[in-house]
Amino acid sequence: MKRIFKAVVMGVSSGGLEALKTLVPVLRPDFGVPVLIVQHLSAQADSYLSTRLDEVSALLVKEAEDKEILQAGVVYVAPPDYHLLVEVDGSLTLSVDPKVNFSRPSVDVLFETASDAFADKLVGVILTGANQDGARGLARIKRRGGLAIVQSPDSAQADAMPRAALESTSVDHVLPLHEIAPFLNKLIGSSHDNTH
């Protein structure tokens, strides 16, 4: 019986917009859940990062806007200087609350949420990143029956990230850069796979 998922959440930091370059466009066209992102940036950026991303990519990218419903086959990016936080319905907030590992917008913060939200049906992405983030959110992923995926070491940028996440938790896949979007494409499907 295939798994049936409802999400992908992405952190990434140091390093993130190679790495997401390489990813997001290789993620087909009709990919079969909602994609989330938080990469850090500085709170005065802007959003560059989705547009550099939508018009390399078949999907949508978009900054991701407060109240907002999550669908299918669209990447959103955590806007500069917000947490991106996952309510139980479905919907997005953005909120301006204290940084959490010195970031705003902070992994752990989406990754909580969305496992909260999503439960077992929710896959956690750590990529390149050069501090501890995301690494207690993957784990809370673990623990309510979600799927673990960690950019291996060796092939990010900077890899404290990485290392961290693998040491937070049993993480189900490591995987080097270039095969974690043709890994998520066959563990996804489409959207008209998921419609059951």
Contents of the next structure:
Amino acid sequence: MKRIFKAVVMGVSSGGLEALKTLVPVLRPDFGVPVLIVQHLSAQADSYLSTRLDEVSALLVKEAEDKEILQAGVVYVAPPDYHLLVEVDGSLTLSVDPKVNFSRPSVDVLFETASDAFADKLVGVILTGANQDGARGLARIKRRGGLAIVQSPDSAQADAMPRAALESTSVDHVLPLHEIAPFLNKLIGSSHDNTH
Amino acid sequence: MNVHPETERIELSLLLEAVHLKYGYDFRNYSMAHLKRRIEHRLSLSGFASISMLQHAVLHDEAMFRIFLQDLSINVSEMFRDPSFYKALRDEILPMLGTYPSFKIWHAGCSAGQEVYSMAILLHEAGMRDRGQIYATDFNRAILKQAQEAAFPLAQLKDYTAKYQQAGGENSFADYYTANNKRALLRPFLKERIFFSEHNLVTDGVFGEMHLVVCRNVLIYFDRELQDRVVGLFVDSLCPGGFLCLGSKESLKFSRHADKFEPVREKEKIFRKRRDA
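Given the form predicted alone, corresponding form predicted together with the partner chain:
Below is the whole assembly, all chains and molecules, this chain first.
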């Protein structure tokens, strides 16, 4: 039987823009669930990342807004200098809480709250990055029965974040960057074959 | 520990109910994802195995409740946070405010006062300080006391100075404080005409007849229902044409009261209460 998922969360740090430009445009135009991304950026960064990704993607890519309700086939990017949290009712919260792993937004904050909201119906993806953020969050996703995917360290521009994630939990799939989006397309399917 | 998420949600809501019944503080309409993170942090610091254990401690030990209250208080702030906002205040809003013979400003959820003193500096430089009253409120007594001291870690002053300049400040920022050990003490004249008081946006009522309300990065911690209540409080507290300033990622887009305001500066999240609202 095909597993049903409700959301995909991704964490990425250094090398992120390139990685996301490779991955996000390949997601199918009728992607069946929302995608949430934390990319570490400087606090002063503007909305360049979501604007740039939106231009090259079939899916709508936007900066996440406080209290908006998640929709299938939309890619939400955490705004610079704000944590992105998922509520149990599938709405989003932004926060200016202290940095976690020296980061705001932090991958752990997104992954842990999304895991509380979606439990085993969540896919977590850790991509390139030069720190440890996301390792704890991915471990929680696994504990709650979700699916963990990590970019293979040798295909990552910076391998520390994938390696930390691999050490933190038993990861389901370790994939080179260019295989991740096709894998997700198959795993998630279209909005038509998802009945949630 | 791996508690079932549904069990944790029950424990969390019981804890909030207990706190409300016993102490009158109402966190039941806060963002649950946010509360849960804060509470998990407390569990690991204090070595509680579950939220229920924390509930027991909070109910039976007022000192533990005070710690819990600190945990839930949002104390991340900076002077001149989002300089473009302060530049817009300086260039556009204060000149309009200056047309009133006297005016009142409310900083709702003022934390340790960083934004309050930023405002005081802007008013000082615009030569408007004598005509304005600033009311600075927070639900957290401890942080209000800190705000009244007007002392900030020296390490932060470099960042504050840069932001002051980005916000269009042309004086020497060092003129506004004296350095003492590891702290920068703001000059006492900046505290004049600022009234600090305890006020809880969740449970307390309307606050005066305000010309400008500053409430930045507070609403994001509330759920939609509570956001509506608080924005309603601002509607009732503002005079017609009064200004409402929100955080740079906050909006009135999803608010029940959206039609009572018009944007003045879209990007800086400065709104004006409609005269017919």
